[in-house]
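Okay, so here's just one chain, in structure tokens, the form predicted alone.
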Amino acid sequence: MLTVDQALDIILRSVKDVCHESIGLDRACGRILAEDVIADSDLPPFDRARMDGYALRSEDTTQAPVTLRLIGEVAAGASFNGSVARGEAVKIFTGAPVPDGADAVQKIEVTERDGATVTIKEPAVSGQFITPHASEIRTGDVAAARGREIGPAEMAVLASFGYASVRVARMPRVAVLSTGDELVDVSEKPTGAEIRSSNGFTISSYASRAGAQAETLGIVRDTLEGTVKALETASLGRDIVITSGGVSMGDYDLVKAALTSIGAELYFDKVSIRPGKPTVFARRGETYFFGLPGNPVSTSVTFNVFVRPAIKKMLGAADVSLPAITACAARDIKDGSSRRSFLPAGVFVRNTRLMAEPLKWGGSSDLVAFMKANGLIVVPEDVHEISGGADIQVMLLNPF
């Protein structure tokens, strides 16, 4: 059976990214850039004030207080025409150009204006409030490197830096299925032993937001031939297809008899993890399957550990997996799997630690309880226990 890194790899080595496209700048935010973002001039293009106050010479405050003569005054988006001498100043506004000649700026607080002069009542040192020029990138510096996701803070870059339109990953088409005769569709309600299907949604959710453009396609009834028909539908023109259930070894876990007549190749059928053992990975032509087990819990743990650093590498992202912390644990864990296991955890911050502690659950059906935890507690293979205190490696699920 193989390792949870063993299966990762065979993962990430047989996954290719997808083709890329330019889009509109407003419509890049959450995107892969699949170009490198490169600055086209320095920032900032001149020494720039970072407070409201006074441009002025600071050998002229060595003595403070002392009283210049003002010469006129500059905004952002505006310069000054002339140079700073000794004895004079210039009122500067946050953003503005730094005057020729002043080699520091005084904030406003500590200074007292009287008509045509200023009293500077504190010293200022050479550089103060400035930030000088080309001090945050020169031009043709990279500014975002490829494979970087683009939130709010670089949209402003490319923005700054002349990208109306941009290159990105496409974004990968993945399509869901749920496999089941016990399913039910969520408007209706369950009798007997039915449930409403539910991991369609979860699914979808992970996948929309590790960046794919994802479609849940319904329940797929426990029948070999209805499960190659929905296999092989779900297939056409989509990259990845991702089913819940049917992988386990009884009579109606269907999903590997079906992946085989449709001719997928099948590249590992159980993983040594926990929960989860049951993880089916294959591949025909150009569109991977990935069988997660039907338990809410199982679906959500193998998702992220498998399918979502799959869809990253489509998408050429230079972070694959979910980040990993490490937190110290908020009392005993034991665990009697020999295999790695990936408990649902509340992390937090007590007295300016980094904190996590596994969630009371009652096994990989318990939705209710996983969805109060916002991590993933790493219990290596053949741990058993881990003391209160110690260091662990936890995956987060969502910021906290």
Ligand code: AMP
Contents of the next structure:
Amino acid sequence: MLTVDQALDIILRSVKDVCHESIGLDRACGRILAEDVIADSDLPPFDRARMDGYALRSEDTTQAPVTLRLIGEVAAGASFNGSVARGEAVKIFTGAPVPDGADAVQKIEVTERDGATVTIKEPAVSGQFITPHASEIRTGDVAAARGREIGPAEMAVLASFGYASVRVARMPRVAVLSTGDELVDVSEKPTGAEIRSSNGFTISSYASRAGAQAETLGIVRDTLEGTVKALETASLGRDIVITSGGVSMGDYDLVKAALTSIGAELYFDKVSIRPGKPTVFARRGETYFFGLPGNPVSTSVTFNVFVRPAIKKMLGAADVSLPAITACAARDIKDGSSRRSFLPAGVFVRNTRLMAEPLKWGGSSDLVAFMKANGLIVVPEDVHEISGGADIQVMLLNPF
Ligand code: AMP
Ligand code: MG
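Moving from the form predicted alone, what structure would you give for the form predicted in complex with ligand AMP?
Below is the entire complex, every chain and molecule, led by the chain shown above.
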């Protein structure tokens, strides 16, 4: 059986980057940069005042208090024509260019204006309250690298360098199918052994959050013809089709047979992971298929471990996997499995230490318990017992 790392390696080696598109900056937040963002100007473009006060020559103030002659003022957006000579000062406002000749700004709070003169009450050090020209970035430098996710701070960088539009990775098109005769729609009341289908919502939400354009195509009944037809339709124009359920060993587990019947190449159908062993990965043409197990916790775990990296890889993202951290086990943990386990966990801070603790859960169907998990404790294949206080690896489910 493949290890988690081997399976992930197969996925990452086979999925290709999607193509790129140009979009308006106002729609770019959340997308992945498909080009380096280049500074088209120095920042700051001039020596810039960081305080309201007086621009002056620091050497004039070593014997402060000292009275200087006021020769003018410069506000943000303006510039001063002329230069500050010995014994002179220019009134300056935050954000304004520091006039030639001046090498420091003294803040208004330690000055006293008297008509055409100003008394500087404390010495100013050379460079004080000045952000030097180009100290943040120089023209031509890479301000944000390709592969970086565009968040609010990246928006500021893009706007500052004139990116009214920006090249980003096209959002991978993802279709989601839920297989199972026991499933009813959210709007229906289950009777007998029926349950409401929830996986489609989970998967499409995770997929959107990962940067895909996800569409939930509904419930597929457990027949070979039905599954084949649904997979055929779902794959049209899609980069990824994700199914839930129908991948175990039962008579009604038809996803693999359906994939074979549509001519998809099966890369793997089992991984040494818990929960989620029967995870399937296949490809036909440009479309990749993930068959995730049906139990909601297994679905969520396998999505995060295998599908999210595939979507991120398609996007050309710099980081494909969920961030992993080291935390302190809040109590003893037992795990009899020889597969790699991903235990739904609470991650929290106690006395400034990052702690993690497996949630009490009723197994891989327990979607209510899983809702409270903000991490997955990763228990390696050969580890079966962890003592409270030990360092453990945790994948964060809500990446920052
Ligand atoms: P399966 O992998 O098809 O054997 O499904 C295992 C179990 O997962 C089923 O018995 C259901 O309880 C549950 N399940 C399957 N599909 C869904 C779904 N779409 N939403 C919620 N639970 C599901
Ligand atoms: Mg089923």
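Everything quoted here is computed from the prediction, not taken from an experiment. Note that the rigid core is defined as the largest set of C-alphas that superpose within 1.5 Å between two forms. Residue numbers count along the first chain shown, from 1.
A.B. asks: Establish whether a shift of 2 Å or more occurs at the C-alpha of G82 between the two forms, with the two forms superposed on the rigid core.
C.D. replies: Indeed, G82 is displaced by 2 Å or more.
A.B. asks: So with the core overlaid, does the Cα of S41 end up 2 Å or more away between the two forms?
C.D. replies: It does not reach a 2 Å shift.
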